[in-house]
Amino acid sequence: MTLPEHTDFLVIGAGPAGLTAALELCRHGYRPLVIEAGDTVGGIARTENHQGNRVDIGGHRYYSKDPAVTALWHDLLPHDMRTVRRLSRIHYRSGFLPYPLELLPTLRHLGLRESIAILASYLGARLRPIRPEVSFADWVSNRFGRRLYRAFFQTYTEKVWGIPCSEIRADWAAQRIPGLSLTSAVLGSLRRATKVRTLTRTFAYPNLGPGQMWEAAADRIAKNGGQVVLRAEAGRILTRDGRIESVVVKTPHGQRTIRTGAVLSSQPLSALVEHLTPSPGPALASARALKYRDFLIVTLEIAREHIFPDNWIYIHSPEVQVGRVQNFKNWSAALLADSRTTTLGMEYFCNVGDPLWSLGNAELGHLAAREAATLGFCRADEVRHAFVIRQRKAYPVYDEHYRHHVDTLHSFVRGFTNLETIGRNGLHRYNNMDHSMLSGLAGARRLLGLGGDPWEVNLERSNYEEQVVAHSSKPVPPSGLPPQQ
């Protein structure tokens, strides 16, 4: 596809941000450019395929307390969305425990004294909080006691982010967990409270995986007149006066310099600043200071027809490096190439360079398939194959500094009247699907001079992990863990 010379909007990146972005600007009559580096639309939110076994990567329910939201993605798949109830378990002391964690069979598995200390150690909590509550450590030892966040919110979340949760600002556990508490779970235990807070229990999933829907998305830019441009990474960002003037976009064919009359920027805000052409000083400190948590999944290929009912399974164990498991027969039976197989996503968090990271596929191949023994969920000799995805800068890291880089980054950007940052990397906040989805349509109405702030989208409005429901029966402590996509 040939890269125009002019365009009136420019869109860095074809994930959900930016996909949602170039349509609200289709809408509106205009006919946006969107850029991808990779070779597939969806970023984070792609479809993988790999000898007919499709993969998710990371896990991407479609459920938004956002109306506008879910009526675009029942337009864009109107016959192939399916609806999948959802089960996730904790995989801990080589036993499950429901996710989110309930009161009763968490002690029972507990056991009387570990559950006795438990419960100790959170009037203790009460009676003497951490002040001030600065990182998740304090945030989540407040609301369960020290003992429970060592049990169930230290081991998992540090696997996950790499670093101590003493180094995790408190605003990311408020973010994630939001409005729950060690009490609320055990009144609701006991019946007696009038409302708890619990997690849906189904969701829409598209048939063929998450990227379904934004390939719908990129044919219906398409027909719209714009244009979905894979292999095209950018590169220097030429600004003057307070403006974005053009874009070099660099493909396998070479380097197109393009005009432009606005950017919407979904690239992580490290990247975009680094781009810009005269080099942008000061802020350039703190866009080399934000930090990313790196991922990679191995799927195994299994010759088993069934091994769990879960959707994922978080893995607190210790004896094993891999965080979380994945079922993708349980998400949609479409994604299999043989339905009389099962194909597990083992994930692993690291970072790029790390020992984990620079291991060959093979060796991720045999690992993933030894801690699956490990887990016993098959043995290793059932593994037909497996393949490796590594996806760069998946998780925005809230470390004890991020606070202060992205509001220098947010002030920066803003001097500029015609770019937009959207989505997770684009904002640098662990958000949600359909929080990006959101950003994209508000940065693109921001543009058009139609109101609207990426920068303003309200996390509460598009979070969908937990609801609100009269008299359950049904306990939910929470967890600490970062929930699916």
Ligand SMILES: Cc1cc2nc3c(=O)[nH]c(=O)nc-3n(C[C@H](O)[C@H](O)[C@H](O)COP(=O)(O)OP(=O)(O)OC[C@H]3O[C@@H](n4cnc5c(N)ncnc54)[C@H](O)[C@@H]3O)c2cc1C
Contents of the next structure:
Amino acid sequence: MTLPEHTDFLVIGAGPAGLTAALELCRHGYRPLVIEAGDTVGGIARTENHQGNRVDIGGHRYYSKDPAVTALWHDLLPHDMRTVRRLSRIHYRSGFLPYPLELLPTLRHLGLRESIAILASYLGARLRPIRPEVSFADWVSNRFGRRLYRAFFQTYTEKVWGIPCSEIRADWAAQRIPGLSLTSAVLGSLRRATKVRTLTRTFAYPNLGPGQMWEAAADRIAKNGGQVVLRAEAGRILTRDGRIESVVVKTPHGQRTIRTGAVLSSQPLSALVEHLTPSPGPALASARALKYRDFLIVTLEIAREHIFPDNWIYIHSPEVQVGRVQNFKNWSAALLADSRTTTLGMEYFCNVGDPLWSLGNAELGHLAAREAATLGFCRADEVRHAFVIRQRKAYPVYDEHYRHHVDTLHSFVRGFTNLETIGRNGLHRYNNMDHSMLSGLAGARRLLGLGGDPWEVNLERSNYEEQVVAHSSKPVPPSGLPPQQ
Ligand SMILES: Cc1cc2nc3c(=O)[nH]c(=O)nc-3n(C[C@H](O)[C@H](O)[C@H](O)COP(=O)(O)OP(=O)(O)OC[C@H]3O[C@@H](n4cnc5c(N)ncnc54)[C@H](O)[C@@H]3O)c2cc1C
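Mind pulling up the form predicted in complex with the named molecule next to the form predicted alone we just looked at?
And the full complex, kicking off with our chain again.
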């Protein structure tokens, strides 16, 4: 597809944020140009196809409390959304525990002696909580006791982030951990079901994977006169007097400078600032200080019809490197090329350049097959194929300085009158698709002069796991953090 020389609105990135922003612009009669560096739409929520097996970048549940988001999903895929019953457990010490943690099955699995030690440690934490509550380790220990924290939270969280829990901010825990405290886990277990549990029991999912939604969104944009161009990467962004004038776009056929009236950018905030020309000076230090966690998924096609009933399993066991295992068949059987097989997505959290990331695809396939066998999911000789997908910057990291740097960059980008940053990495928010979509919507509306602000879209409003925390407890965030964090 040929790139134009000029557009009123240039959207960088065809993930949920960029595509939602473009749809909103189309709704108001504009014809936006969306450029996407990759060769498929959907961003981290895309679905790739390997020899007929469709694979997500980690399973993507569709769940939102926001009516605008759910209405758009329904409008884009009126006949292709299925309701999936959620089952996810924790693999720990050769057994399975429910997730979110439930007290009674957990204590049964651990045995009487360990259970008494856990209760004693919990009571100790209630009597003498860690103050101030700064780190993830402090936050969890205060609510569950030090011993349960070590058994269930520390290993998995350190696998995910690759840094000690003492260096992760407490606000991340406050956002992400459903279940809240040992007390509420006990009450939840006794009542068997809470309002919160009911909410998270099922989720929606497109028959052909999350990418199906974004393929439908791109088609809708094209039908409305917009353009979505793949393999087109935004490079240098030329600015003058607080305005973006043009963007240099690299394609396999060369590069083109596109003049633009306004830009909505869902590329990582750090990359955006690096690309600004002339160079912004002081803001660069904050851009370069933002950190990310990368991710890879090795999907194994296994010659076995049924392996386990869960959608996914968290792997706490420290003897393997895999962090989580998706069973795609249990999301939608239509994802598989052959119904007599099972595809397991072995998820590894890593950093570009570390020993795991640096392994070749064949070695990663062997590692994943070995670990699936160690966990008892299959025999290594049942693995027919393995395919690897690498995802850079999958997770924005909340380290102890990130808030300061994000605030600095927020004020800095506000200095441009025709620029909005949107989405997960555009705002450096550990979010879900619905938050990204709402930020895209708000960014488009703000540029159209209709109000809204992507930086103000509240994670609590859009994200059901955060909702659990917001409704059930009021953790006191470390000073300097906004209450929703
Ligand atoms: C393992 C995992 C599981 C998840 N599970 C869920 C879930 O169950 N439910 C849920 O709601 N959310 C889930 N998420 C979160 C979800 O993936 C994100 O919230 C969502 O994809 C973010 O959308 P986005 O458009 O903001 O960003 P992205 O998806 O990152 O899209 C940004 C796009 O911009 C493109 N881009 C970047 N730089 C450039 C450039 N210079 N030029 C052109 N294009 C560029 C990228 O290629 C990408 O396509 C999960 C995330 C991960 C990592």
